[in-house]
Structure formats: C-alpha cells, structure tokens
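First, one chain by itself: the form predicted alone, in structure tokens.
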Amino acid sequence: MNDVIAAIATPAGEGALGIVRLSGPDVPAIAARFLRGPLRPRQAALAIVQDGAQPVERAMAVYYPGPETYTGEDLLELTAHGSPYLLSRILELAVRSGARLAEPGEFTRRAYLNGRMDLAQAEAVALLIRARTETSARAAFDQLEGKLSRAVEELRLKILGVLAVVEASLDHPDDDLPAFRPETEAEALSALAQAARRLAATHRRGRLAAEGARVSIVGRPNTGKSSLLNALVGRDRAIVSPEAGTTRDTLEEAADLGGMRAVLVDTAGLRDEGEAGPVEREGMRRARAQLSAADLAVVVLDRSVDFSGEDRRILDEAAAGGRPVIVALNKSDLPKRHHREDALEVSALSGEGIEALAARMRLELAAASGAPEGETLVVSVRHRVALERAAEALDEAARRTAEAELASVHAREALARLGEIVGKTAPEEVLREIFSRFCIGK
C-alpha cells in the first residue's frame, strides 16, 4: 500500500456535484501536479484543477492527513460539477500525475488493513450502500458499529479463557495452577457451542431485515395473482387476461412495503398436472420451486366461484413450510360465492382492500424479521456459516476434554473460524471476495 489510489466516488451518471477520492502516502505531492491552492488539513479550500497551464474545473478540496482518516492514509477528496465528463478528467489529471485507478473496494480494504474497521464491519458498508429501505439501513448500520463484530468478540475471549486452563494442563502439569476438570469445561464449551448457534440462529431475520422478503403469490389459473401484484406495486409490471394460464413463468418485481422491502413473485396457476400441457407444467413446476423458497406466501382465491378441492390443495402446500400465510379473496366487486374468516377481502381490479393486504404483508414479515430490542442479527451467510462451524468445533472440544490435547486442537478451530468474520483469520481468497462487490469509489 506505497501507492496512491484513486477513482470518482458519485454514482455514474450527471449530478449536482461529484467526488473524486486520492489516498496514499504522497496524496500532497501528487495533487500539488495537477491542483492549484493550498491544501489545508480538514479545512475546505477552493482548488483549480489544472492540464498543465490550463485551467480544467474549480473543485472543493478537503485533505485528511493520516491515519485518523476512513482508509488510515493521508485522503483527499475533491468535489466538483457532477459532469461525467469533468470527472473522467480529473480522474485522469490525478493518474497522470502518479496515482493509480482504484479497484472495487480498495479504499475500504486499505481501511481494514490499516486497522480502521474489522472485515465484518467493512462488510457493512457495501450493505449499507446497497440498503433500500429502515429496516435494511438500520441493520447494515448496526453492524458497521460493530454490533456483531463486539458479540463475536465475546465469544472468542470466553473460548480463550476455557482454553488457557485447557492448554496450561498440558504445558504445566506439575505446578500448582488452578484444577482442571474435563466436566467443568465441557460444560463450559458446551455452553458456548449454543451461544454460538443461538448468534448463527438469527441470520433468516438479519436476512429479511437487510435483504428483503420473497412473497410468493399463488393460487389456481384465473384468480387475479398477475392483477394483484400490479396492484400492490401500483403498475401495470404483469401481463393480465381474462384467458386463464395466461402467466407461465415466474416474474419478480420489488415492493416497500412501508420500510420492509419485499421481492413479489408472480407465479403460474397451480392445478391438475394431468389436464396441463409440458408449458404449463413447467410453469407450474416453478410456481412450486418459489413457493418453497418463499418467506411469506399469499394465496388469491377467487370469491366469485366455489372453493374447491384444488384450492384446500394449494393452502396446505402453502403452509408445509412453516412460512405465514395470507389468504386473499380476491374479486370482491363481483357475487361471493365463498368466505373464509382468515381471508382478506380485496379487488385488484377496483383497489378495495389493497392497502389492508399490504399492511398485513408488512405485519407477518416483520414478525418474521424483527429482533428484540438490542438483539444482534447474523446477515451475512458467510457469517452464519462461520458460526455454525465455530459451534461443531466446540461441541466436538466438549466431547474430547478428558484427552485435553484434542480439545485444544478443537476450540482453536472454533477461535479460527470465529477469526474468520472479523478478518482475523481470513484468508486471501474470502477478501478478494468480499471486496470485489464494492463499487469502485468505496
């Protein structure tokens, strides 16, 4: 990291104003080439960008000297027109005059080499960026403060502390240390395995909190699914006919559903295989694959016909899962021919009872996603993952301490594999993972 890097840091596109960043070790000497005005630290100073003797663009610049900066080296960063154009020069002002293009990422993984921020926290700034509504903001934020990154640290110095009396049984058998008690400890990694598991355990909420909710609208042909999902999004995004089977493959749009973000997946009409050609079996085929991978599941019965047999069918496959289910009766501005107490009443058509189905969409997810008040959540499955791992290490630690070598070598799994979220222990491969779904500006 002897290097400087650089890139625009504003989306693409023209705005009001755009940011090109520069970070290094000779961030001064190389914007003193190409940038006319003094450089006051954390002062904004009026700058001329300059192509040799000709001016190019006046920009704000705001240099940070290292290492109190968000990469840890000297930062500056200079805010001008949002031209695409002007930026692109600037751009290449500053690669002329030593820097070098940024790749995706870099600036927040020379933050986590220089020590500003762990991986798990690093994590959370490209979550938070890509964060589309409160709920997925708030839980990207709580990680980049460290809300997991502190839970896990909890853990691995409780594992260091059953691991010091493991490991001073080995090394100092004859001194006069504290008594080691193979099932003091296992009870003790035992323990540890479960809060392990019980961190692990809240990534299907930290999920749907920063990611957002698959909904999977089914029902038979021809009871409104494509005209509800137009409906709830407010456009016309589905295709609608009066001709049953007319959707036969799956189509997703996203929804905010007052600050829960939500994927709605239209799907075919769900009936008798043997009376559906090989297209509609296909669809259907799908229909049931989204089903299954579903977090919430609305079920559109047409109030206008009789409930039938097929329609039971698609409920109780609906609830196999464990997922909430809604039930919506849709077609409210015609005859009812069937009720149900556990239906909302709603027409796609007119909008009747649109709003009521949204709100209690919104309602079953957040039951399904909310945490108690202070509970840290699991986003990322790398993370789980790691957890999960770390906890089998502990569990197999807990079975073997009556052979203490062996139940050293498994709670120092259990701490690498812990290392492993907050960058400890990962390895070359999961950071260049990791870093190359930044943008290139961050």
The other form holds:
Number of protein chains: 2
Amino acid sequence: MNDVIAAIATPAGEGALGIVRLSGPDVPAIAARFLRGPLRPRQAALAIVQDGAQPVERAMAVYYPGPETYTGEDLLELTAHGSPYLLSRILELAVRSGARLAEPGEFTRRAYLNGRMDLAQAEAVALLIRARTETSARAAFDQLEGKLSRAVEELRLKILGVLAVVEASLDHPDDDLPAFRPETEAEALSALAQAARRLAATHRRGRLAAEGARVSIVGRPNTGKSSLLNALVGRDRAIVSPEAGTTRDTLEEAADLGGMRAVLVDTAGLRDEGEAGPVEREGMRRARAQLSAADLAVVVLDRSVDFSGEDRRILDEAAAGGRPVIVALNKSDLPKRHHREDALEVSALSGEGIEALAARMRLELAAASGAPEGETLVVSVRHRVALERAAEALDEAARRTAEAELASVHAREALARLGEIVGKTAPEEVLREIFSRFCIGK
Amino acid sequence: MNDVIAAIATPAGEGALGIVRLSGPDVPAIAARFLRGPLRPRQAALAIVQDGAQPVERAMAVYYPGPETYTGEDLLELTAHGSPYLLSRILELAVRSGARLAEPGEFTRRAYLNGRMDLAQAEAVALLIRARTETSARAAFDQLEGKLSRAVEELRLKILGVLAVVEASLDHPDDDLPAFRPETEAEALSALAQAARRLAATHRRGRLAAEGARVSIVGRPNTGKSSLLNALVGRDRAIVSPEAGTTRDTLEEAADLGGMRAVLVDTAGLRDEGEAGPVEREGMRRARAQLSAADLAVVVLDRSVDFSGEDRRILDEAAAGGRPVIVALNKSDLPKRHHREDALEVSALSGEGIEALAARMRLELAAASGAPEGETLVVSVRHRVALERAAEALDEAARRTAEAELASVHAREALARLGEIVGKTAPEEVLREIFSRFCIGK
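What would the structure be for the form predicted in complex with a further copy of the same chain, given that what you showed me was the form predicted alone?
Now the complete complex, all chains and molecules, led by this one.
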C-alpha cells in the first residue's frame, strides 16, 4: 500500500457530474503534476486539470489528508463534468503522474487494512450499493454502521470472559483463584452457543431483505393467477386469457411489497395430471418445483365456482414443509359460490383487496423470517456459516469443561470463527473473494 | 427561481459514488429537514441522511453558499454510495423536505439566468459532457471558458464603436463632433463583416471536432476496402472475403484518429454498372451517395493489379466538389504492378502503413476544416447562423453609411444577432430548446 491508486468512482455513462478519486501516500505530490490549484484539507476548491500546459477541465477538488479518511490514507476527490471521455482523460493523467489504476474494491480494501472499518462493514459497502428496497438498504446500512460487528464483538468478549476463568484454572491450578466450576462455565458456554445460533438464524430474514423472497402463486387452472400477478406488479406482465391453461411456463416478476423485495412467480394451473397433455404436464411439474423453493405460497381459489378436492390438495401441497400460505379468494366481482374464513377476498380484475393482499404477503414474509423488525440481521451466507460453526465449537467446549484444556481449544475455535466475520482472522482468499465483488472506484 | 431544485447528478446505474445536488434560496433550511450534521461553507463534512428519525445513509456534504456558486444560488452536493435506490431515496427525502425535481439542464439554466455564464458557455456544458475525443473536448472546454464569447464580445464592441460615430452624426448633426466620413465607416463595417464570416467559417472544423468527420472508403471491387476499415478501426467489423463484391450495404464505424473523431464508411466496390446485377447496382448507388456526403474520401487501389480506367473514374468522382482525397495503394505485401507518387502504400493484411494513413487522414481533415489549431471554433449551427446573419447585416450597414439612419438600423441588427450567441438577446424558445438537450442534474 505504498502506491497511489486512482479510479473513476461514478457509474459509466454520461451524466452531469463524475468523480475521479485517488488514494495513497503521495496524493498531493501526484496531484501537483496534473492539477493547478491549492489543495486545502477538506475544502472544496476549483482546480484546473492540465495535460502539460494544456488545460483540460475545471474540476472541484476536495483533499482529505490521512489518516482520518475513508481509506485511512490521503484521499483526493475530483468532481468534473460527467463525460466518460473527460473522466478517462483525468484518470489517464493521474496514472501518467504516478498513480496506478485501482482494482475493484481496492479503496474499501485499504479502508479495511488500515483499520478504518472491519470486514463485515467493508462487505456492507457492496451490499448497500446493490440495495434495491428500503429493507435491504437498511440492513446494509446497519451492517456498515457496525451493528453486526458490535453483536459479534459482544459474543467474543463474553467468550473471552469464560475463557479467562477456564485458562486461569489451567495456568495456576494451585493458586488462590476464584473457584472454577465446570458446570457454571458449561452453562455460560451453552448460552453463548444459543446466542450465536439466534444471530445465525436471522440470516433467513437477512437473505429475504437483501435478495428478496420467492413467492409462488398457485391454484387450479383459470382461477386468475396471472391476473393476480399483474395486479400485484401493477402492469401487464403475464398473458391473461379466459381460456384455462394459458400460462404454461413459469413467469417471474420482481415486486416491492412496501419496502420488501419479492420475486412473484406465476405458475401453470394444477389439476389431475391424467386429464392434461404433455405440455401442460410439464408446466405443472415446473409449478411444483417453484412451489418447493418458495418462501411463501399464495393459493388462488375462484370463489365463483365450488371448492373442490383439487383445491384441497393444492392447499396441502402449498403448506408442506411449514411454508406460510395465503389463500386468495379471487373474482370478488362475480357472485360467490363458496366462502373461507382464512381467505382474503380479492378481485384481480377491479383491484379490490390487492393492497390488503400485498400487505399480508409482507407480514407473512416478515414473520417467516423469524426476527422482529429492528433486530441485527445476518445478510451474508459467509457470516451465517461462521456463526453456526462458532455455535458448534461453543457447544463442544461446553461439553468438555471438565477437561479444561479441551474446553479452551474449542472456545478459541469459536473465537476464531467469529473473528472471521469482522476480519480479525480472515485468510487472504476470503478477502480476495469479497473485494472482487466490488465495483471499481469503491 | 424562488424554489429549490434537486436531482441526481451522476449517471444512472451502480457505482462507488453518486451525487445528489440541490440549488435554490432555501437550501440550508430544506437540508436541515433531512440531514443531520453541520453545513460549513465549502467544507466537506459527513452528514447523516435521515428519514424522520431513521438514519438512511452517511453522505459527504459540501455546501456552497450563493452567489459565488455554479448556479449563482445556494448549492448543496451530497456524495453518497452509488446505489440507484439510495440516491432516489435521498432525492425523495429532499423533495419531501420542500425541494422539487429539477428539469433537464435546470441547474445550468439558473447559472445562465443568474449571470454566472453566458449562453454560449452554458451550451458548452452539454458539448463537454458529450465530447468523445481530445479535439471535441478541447473545443467544448474552450467555449466553456469563454473563448467564443470573448471573440463575439470583441466584435460587438467594435460595432458599437462605429455605431457611436454613426449615431452621433444623427443626434447632433450640427455639433462640433469628430468628422463622420461614410467611406471610413463603410470600410470598418465591411472589415467587421469579414471577421464575423471568418468566425462562422470555423464551424466546418468545429462540427468535425464535435460530431466527427465522415470518411468514405471507395474503390473497385476487391481492392481491400473492408480490410482497410478493419485495420483502421483495429477490430473485425466488416466481413472480409477474397471474393469480389462481399460488401453490399455500407458499413459505418467510428474511429479516433489521434484525437479527432471520424466515422469511417466502407462501401461496395465500384465498377461498370452494366456488368453488375441489381443487388450490386444498389450497393454502388449507396456507395456514391455516401461519397457525396463525405468530408474526406480514401480511394483504395490494388497495387498488385494494373491501374485501370475504372480507377481513374473513381479518383475523379472522389475529388468532385473539392473534397480532399487520399489514395491508398493497398496490398503492399504482394508484388507491385503499379506505382503512384501521390499514394500511401499500405497493407491492410500486415498493418504496414496503417498508422501513416490514419495520420494523413487526420491532417487532411484538419486542413479541410480551414482553421489553424488553437483558433476559436464555432461548434454549433445556431452560432454559425447568427454570425452569418450578423455579417449580412454589417455588409448592408456598410452599403448604407451615406444614409446614417439606415446604417445604424443594420448595425444594430448585427449587434442583436451576435447578442443571440451569448444570450443577451436570446428568446425563450431558444433557451428552452437549448436546455432541453441537457441531462437531468446539470
């Protein structure tokens, strides 16, 4: 990290403004070679970008002297006109002046290596940039602000507390130390394993927040599943016709259910396979495959026809594996032939009840994720796995407290696993993998 | 302009950083409703973007108090993570706090209306953002820095000088004024008309710089025109085969000839129409149409076969209308059957001579544009037309100096025309048309 890195930090394409940023130990020296104008700490000042004696652009320069900066190094941000040509030109001048092109995520990598943020926070930067909904942006922002890191650090400190007692009994078996009681420490370690597992379990919700939930819309043919998808998404995505079996393949559409991203999947109508031809049978097979991967099922019944054994079978199939199910009694615009207490009455045609259905979907998904609003969320699989392994190690340590040495080994293993999350013990491959997913300039 | 406008100023899409900007009289008051943190003039400071009590993002805020700002008003730039969702969210919060969405070019329009730049400079902002080459970026930058405006202002001042003498003779015919000699003033006005025409004539070069030149590559079938296009562009754009007549439609490809943008047009081979089928004849018709619109023709001869009457006719056709012509003697890798002093020997196959050909194309295009490097360039048609009309009015004034009143009317007409360029006399429709071509946020 003894060189200066440079990159265009704004998205590609034409815009009003664009930013070129430089970070490293020699930033003012390098800037002096292609920039005319004073650099005053944290002051925005106009500077002329020059190619030799030729002025190329008038940019707003803000110089942040290290180490109290994003990267922990001297940092320079040049805001110029958002011309892709001009921004490349400025970048090229920076490189000719001694900087080198930054790799993806290298600014944030330096921030991490210089202790400006831990690894979980660094990962949150990429999450935040990719956030699509209020829920995912909030989860990423919380992680960036250190919410997850603090939860992990708290666990680590508690483990260290137990470990101190366990290891003191090893180092000074004959000293006059506070009594070491294996049962008490075992209880403490089990409680910590539980806490780690609880945190890991928020990953379901975290994943839903970041990636969105999968919602299968299922039902008999011609109950109006495609119309319902269109009504929920608010535009004509699926082809709708009064003819049964119009939808043969599955159709996916992203929707924002009041700040929670969901992928709605419209599927072929399900009925007795014996009555269906080969194309329809394949459609039903796909519908069932989608259903088995869904976080939530919306079963659509047609209230203008009688409830049937097929409807019953579909409801059972949808609820299999403990998946939450919402029953939508469609065609509330037509005369009613059956009623269900547990169903929401909707009309995909008139839009009646659609808002209520979307709200219910959001509630069910929030409940299914098993963590109340505002709680720390684990978004990344990497973090979940580390927490689960830490919990296993803590359980093992709890079982071994009678043999203090073994208990210590397992508790230290748990510490190492938790350390991976915040990056205290993350190997180089993990860092490489994490930062390669970043965009250039971040 | 008594409201605050807001927009995302960076290009759409994900990136490391993105900017939301606000301009108007109440910026600090509006910012206080969704931003927590101190705003110190021209100081970069971290601020928390808040939705009510909920923190949404940590952004770098730079506050520029008016009137010494881009827009001439209070201006606030918030640099946040380059997440499209997050930037829209911040924009939405600004709007909920009392700002309104800016229209395309509205920031620059305010800069113009507040006298921070003249109209020619405002137009240069859009040119600079769209610049693709060194030449076009430089022309736009010069215009933004006021080079054209100064040239126009100089003309205006000289006209005003003559006008003062002419009008003094009207207002005070009997006073003891410096002698008014119609011939002297006529000469001065004609010289100014000439100067306006010279400036207007730079438009050819200005257009070439901004839009790029059109270069037709013509020649008999199978001389290697498509291979030459590929060699100049540096990748396989045109389909090449040893079979004569492979290119039937015309193919265009943009190329950067050492800082000058050009559109190279590969065309069908030209030969006796009697020998060609209908498809080939249509190809030849299109080749000729392209040639007639070209700023430069590159005639490709095959030096491994004899020079023919058809080659002669193509050379004549290419040079028609005074268009510059470069002769490329292709296939320098094969034995030579004819030689020409005026030709560049090239091999599209080996790449030999291609650099020299590109350099020559650039030189010819620079020469064809009729203005030496470094001179003020008129890039926009609007400016050229205004200059030409000013020249006509000046000529008319020169012819009428014997009737001082008429001379004065025409000289004032010339002033008004020149005033349109810098915006002293531009009607609202012109402003609307100009700023509608801007991107939002500029």
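C-alpha atoms forming the largest set that superposes within 1.5 Å between two forms make up the rigid core. If you're wondering where the values come from, they're calculated on a predicted model, not measured in any experiment. Positions refer to the first chain, counted from 1.
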Core-aligned, is the CA shift for D311 between the two forms 2 angstroms or more?
-> yes
Can we say the CA of G283 moves by at least 2 Å between the two forms when the core is superposed?
-> yes
Has the Cα of R96 moved 2 Å or more between the two forms, judged after a core fit?
-> no
